[in-house]
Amino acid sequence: MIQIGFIGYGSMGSMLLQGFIKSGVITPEEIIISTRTKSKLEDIKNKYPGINTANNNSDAAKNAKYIFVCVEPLTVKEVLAEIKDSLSSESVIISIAGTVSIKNIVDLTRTKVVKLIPSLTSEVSEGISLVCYNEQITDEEATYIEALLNGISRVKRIKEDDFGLATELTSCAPGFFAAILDEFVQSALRQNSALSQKDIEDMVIQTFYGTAKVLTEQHMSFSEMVRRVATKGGITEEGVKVFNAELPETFDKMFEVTLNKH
């Protein structure tokens, strides 16, 4: 029986399927996946023996009970349009578009909506999918849905009005994350050492790395980190004392930014 349809099969989707899939909470046969791209259907079938393909978007979301929309929040509203009268009382639609309301989609289509949030650490097995739910979902069909994404990530439900600063801090993380890296690397380099680019993008990536394992395997607190690292008197110090003056103006800025762009 075909429990689950992809429509879309972009970054996200794509990242989604395979690690239902490979994670073994739901089978190749369970999906039903539709795409604007036809010529990736066939790229599909051969990857995932036993997927079933729609030709077009109605027929995913009438042969599926719950539907994954992953599409660009600006496609999203013609994709509602398009599949609307396929879809049942009991049809779930699932949404990774993060500024869509569920208001919005309800309106277009009259059946039961989650918000979705996932992350790219989800290829990994790791960070966090947000999730948010309509009234009209079932506590069966919420404890489904989290199965699914327990698969490759944590879950954390949260409210919609908290969508916006949560997917800064778990979606878009890892933009930033990188972003920032990729500053201290550079700057790393200005400073006229005989270390290539390669051997200093690695020793910041495993240090970043087993930092982020030491603070969730032993439960440290960020500030217990410094304080183990940054002796009185030494080198970590005086960057963290440069890091506090100039970074807390920066973030700040970053999050009125992009906030605002919600």
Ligand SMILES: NC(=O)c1ccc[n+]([C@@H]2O[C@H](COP(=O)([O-])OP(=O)(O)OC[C@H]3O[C@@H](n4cnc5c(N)ncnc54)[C@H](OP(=O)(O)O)[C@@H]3O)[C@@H](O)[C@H]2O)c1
Given for the second form:
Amino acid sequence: MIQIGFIGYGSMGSMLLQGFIKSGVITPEEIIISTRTKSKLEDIKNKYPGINTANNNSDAAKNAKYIFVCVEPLTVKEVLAEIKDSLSSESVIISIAGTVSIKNIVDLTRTKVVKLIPSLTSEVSEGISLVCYNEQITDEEATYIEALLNGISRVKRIKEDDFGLATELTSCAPGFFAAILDEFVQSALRQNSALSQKDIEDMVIQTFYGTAKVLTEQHMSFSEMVRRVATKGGITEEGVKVFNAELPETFDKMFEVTLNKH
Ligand SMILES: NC(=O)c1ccc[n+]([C@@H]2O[C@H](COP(=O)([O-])OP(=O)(O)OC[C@H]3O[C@@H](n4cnc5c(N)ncnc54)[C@H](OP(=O)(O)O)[C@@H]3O)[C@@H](O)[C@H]2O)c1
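The form predicted together with this ligand, contrasted with the form predicted on its own above:
Every chain and every other molecule in the complex is listed next, the one we just looked at coming first.
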């Protein structure tokens, strides 16, 4: 039997598959893949000659122990219905759709289930993968899954009830941060300087990267960072006062909208 099956090779499916191979935890020969657009399978074969491709989702599911379901949320149930007769009691379904519950999947498939929320940051082997297991998953299976995920991220086990907020903080956050930085850049562009957009973007991105490095490598708290930069009576202090006054309402509103959508 092949170790790992992938169903769906889009943004997340390709990131996980390529990340697992690159990390060296698994080889292409240990993977079988199926996706909707069959021509994509040829490209994957060219890139990873030893990889196994399946004619349909059921074949991928039948031949693998761990099956990563990486299709759009609205397609998950259709795919599970398609593969359920190809699963055994030892199959492990790993679903990355935040809006589909473990219970939904167990009800449909009667097998072992893992809920996983990856983050785009795993493209550079950074960030956090969130996981939650149903009771049928053994310690050995959980250890194997975490060995895979540790190759591309840090792993955090959380309760399924906490997935909503945690997903915002790890998986949606790259999109949120990019949107915030874009507003920062657009506002800088409105300030009538001779700096080009490229100059401004370079300054912002490099400084954001450096800030994240200082926070993580020196275990510096947010308040310590603010204190170190915002000298009393200086310019940063004035800017921070504006954020403190304006941003709580904006972020509360954002969480209200996004958490309601879950
Ligand atoms: N994007 C993120 O940052 C992120 C983060 C965490 C979780 N997620 C979750 O990850 C899942 C996938 O998201 P994504 O961003 O990777 O979406 P995506 O880029 O649209 O990829 C979806 C893939 O599913 C494949 N597919 C669709 N229907 C199929 C079927 N019936 N059988 C086999 N394959 C099928 C598509 O195949 P073809 O391309 O071959 O047509 C496509 O490759 C979603 O549930 C999403 O909520 C996404």
